[in-house]
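Single chain ahead, written as structure tokens, the form predicted alone.
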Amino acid sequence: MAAAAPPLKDELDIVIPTIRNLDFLEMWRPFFQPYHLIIVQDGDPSKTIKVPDGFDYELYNRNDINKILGPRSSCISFKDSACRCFGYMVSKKKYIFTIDDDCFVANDPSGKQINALEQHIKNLLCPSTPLFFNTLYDPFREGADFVRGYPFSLREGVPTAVSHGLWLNIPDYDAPTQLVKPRERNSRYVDAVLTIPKGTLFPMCGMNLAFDRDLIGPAMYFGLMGDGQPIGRYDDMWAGWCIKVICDHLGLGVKTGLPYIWHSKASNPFVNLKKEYKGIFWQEEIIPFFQSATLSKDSTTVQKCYLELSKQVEEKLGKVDPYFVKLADAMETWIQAWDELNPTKAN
């Protein structure tokens, strides 16, 4: 009997930002080899990145980004993993899975290797329930359902736009937490997927993340970070705050929980503190901004939502620091570039 075809084989791209040879793909070969990879090379474009044999991939470096986007390439970060969002833009597939090159295959409590990509696909293909919390978590998982008292009118759920996975071993901590807990490791495997409720923000991590590009892709901009910018390590979280406000407005869902990956390497907390320093202060203004952000009924597409949000960023967060005026402008440039490369999906 022939083996079943990998799910969404022709509808999903795997996006990987990197500055090094991709030896980590060997461990992922059983799960990733059937899929197309988009590799976004950060740093020195003259450096050759080696990819193991047998993978179907395209690789873009900074020269390629500049050539493809021209002046609009200014919206793509340099010397920061935020550059990964260029891969989202050039993809032509419906779904995206993105992973960092220091993330490996994890094992579940039984010792079985976890196919993270397969679980993300399951999450994305099942509805979310952001309007009413189900105490058995995801009611669409095998062996679960809606509990007593859950409104029947809400059991259809909403389309899932984002699947946010977690990590064993090195947790995704900020620099101050890394400094006070340098030896802390996450060994807890929680067998759960839940929908993040409407009106609730979350700190999105980009190293084990999947999303429906058709539903939310234009909002998956990882901002201006890294070289020449006053802040780093807030790229994925910025995107997460933006997509959550837009998902809530458009009636889309965001899931978090399974799948787990094995995060192998803790980044330097002192380097991280330098990158995060301003963000640690700014987020006390940023979070209330997103918590109170509302979008007009005229914003009926992701692009319209994102442009409306960018104007609010300039108007309100621009008072916190001039950086946010620059960021708001980059958000508009990102949408222009997205629509130019994806004309049939331009709105």
Second form
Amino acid sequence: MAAAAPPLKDELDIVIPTIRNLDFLEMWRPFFQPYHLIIVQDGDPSKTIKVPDGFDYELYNRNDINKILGPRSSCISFKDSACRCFGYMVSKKKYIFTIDDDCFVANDPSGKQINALEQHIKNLLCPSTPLFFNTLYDPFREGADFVRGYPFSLREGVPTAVSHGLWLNIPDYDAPTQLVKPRERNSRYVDAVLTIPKGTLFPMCGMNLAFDRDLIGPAMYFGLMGDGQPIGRYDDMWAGWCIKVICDHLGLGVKTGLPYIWHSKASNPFVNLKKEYKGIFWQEEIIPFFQSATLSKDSTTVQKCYLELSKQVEEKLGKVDPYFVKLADAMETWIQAWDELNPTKAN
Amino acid sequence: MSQFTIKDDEVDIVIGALQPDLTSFMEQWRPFFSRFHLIIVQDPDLKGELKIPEGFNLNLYTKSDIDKVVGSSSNAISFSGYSCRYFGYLMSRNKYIISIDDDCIPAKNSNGEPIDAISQHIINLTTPATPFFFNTLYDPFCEGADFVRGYPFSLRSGVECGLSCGLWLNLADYDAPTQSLKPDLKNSRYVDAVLTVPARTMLPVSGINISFNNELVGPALLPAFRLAKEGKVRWETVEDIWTGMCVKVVCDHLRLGVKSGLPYVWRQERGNAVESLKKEWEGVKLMEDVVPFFQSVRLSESAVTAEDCVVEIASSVKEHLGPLNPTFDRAAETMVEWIKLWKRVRAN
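Can you return the structure of this protein in the form predicted together with its partner chain rather than the form predicted alone?
Then the entire complex follows, led off by the chain already shown.
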């Protein structure tokens, strides 16, 4: 039980997409109850999703999304957890923590329950070090520091925009890997937080993720997935590639590692394969695109970066599949919607 | 553990002896060293005979051996201090080389059992590296792990690993300013991971606990960067940091991997950080100039071996860093001399 006031209590929103129920919140109650929740209800809006008593929350279903965004609601996915990014857009807070409804509290090797939110906050509040790799991982963690040979001019670090957590039990594998290794469980607790170096891309998983809305929010669009779309399970990947290119350009940091949550549900690999199938081929083109994407010096805000990126997506990935033309368009729509709902932050 | 089908005689364990009595060191490592051939090189500045326990398959090199091979003229390459181990690398004919400082002993795992750092280095060197895309579950070839969703399939076969950098419990490899400021800072965190340091990302490579593929990158492990007042404790050197950046540039260019993480060794106390602070300050300043250079140096397409790469880096060092400080000029010259020496020794 924490004795001190919950950190960032009034500056952080917890965004949870759900289509079933929020029973998982009971286990998180000691850690989440002080915070405001934004529930994004996917699927049938006529269904009532009960939020456990005692939580302070706002809930949006599809009808709400359509009402608030009007025609721009076309950029928010339906029947896919990508819809969670609507929660990022309507939030009025500086920080967001997002978690899936099948993720529970994990224990560390000593058996103690892990307060994932607290660790994400620590990650976000101390600098990242993308310009030079520290072999002892996060130098700002207690019990660590920069190693011999680490340039002093780089020891201040840069602001941290994203904190990417990991998962014990069911790992975040793609469908082919799930099919080949249905029984594999992640039982390795790696006691590290580290900054993903500048110029390096990574697969960003949206299951256990936190970020600074002020620094990177407009780039956290989770794309067009689910109903009516040719692809699924690439929402967070897409956002991850976009935010990394933009963070690298703007001099912001992305961390990965702790905290762990306990991922309880393995989704059906055959269903997953159908959703991911196109993505598996497309990503072979998408990755080189992002690896070589450069943004102009004039793109000094996240929105400008994102719009510049969307034009490049249309130009270069449009030839891979018309889906990317639609996606580029949706990226623009997203920024318009973001700026409208967040006027003081618009450039 | 993963399958690794290398023969024991493909490995050399190279130890630079900076202290005269290696008994305790070798006895503690015996369970893990004894299968392999050892090369021990005595610091040419260390007088007297080394004390080495019986029962090891080893070759010992001393100052006279070094002088015979290298020559003893004043502008010959210096193998004094920590650089003595490079002579061992030069003499080795084996594919994999593992090197540990003589003030380190096996670390213990959570059950209190000593950790076999040698096996872990061999695993690191013989499994692929993944420098082109970051895997969030770290080493995908480790048992119980794999590539995560979103990792491009075309990059999943990985590339060969050129260098494996281990870590240290107890006395971590901090610089003198850091350790002086925080004298009680000891590393007690065991991070159970090996990861590939991404391509084009620089890192400080510590020579304390290291291994490499001699066939692929051997010539790039070189004794070139000597501080004017280099000493006999790690706080008074940056030679391995320089070498490490050269090796990383070479690996990035040749599309080889550099891993960091396990294994840990237990590093014992030696030296005085505050005393060393006075000497290492020069190195600290010089590193600031060095980093932007290594981050931006690019090699030509015709550099297809480690030797070619080193020669190109040396030429670039001379051109871009030489004017800043004579230490860099000397380093560039030494790198060129080293390659000549390397080729000469290999030709015999």
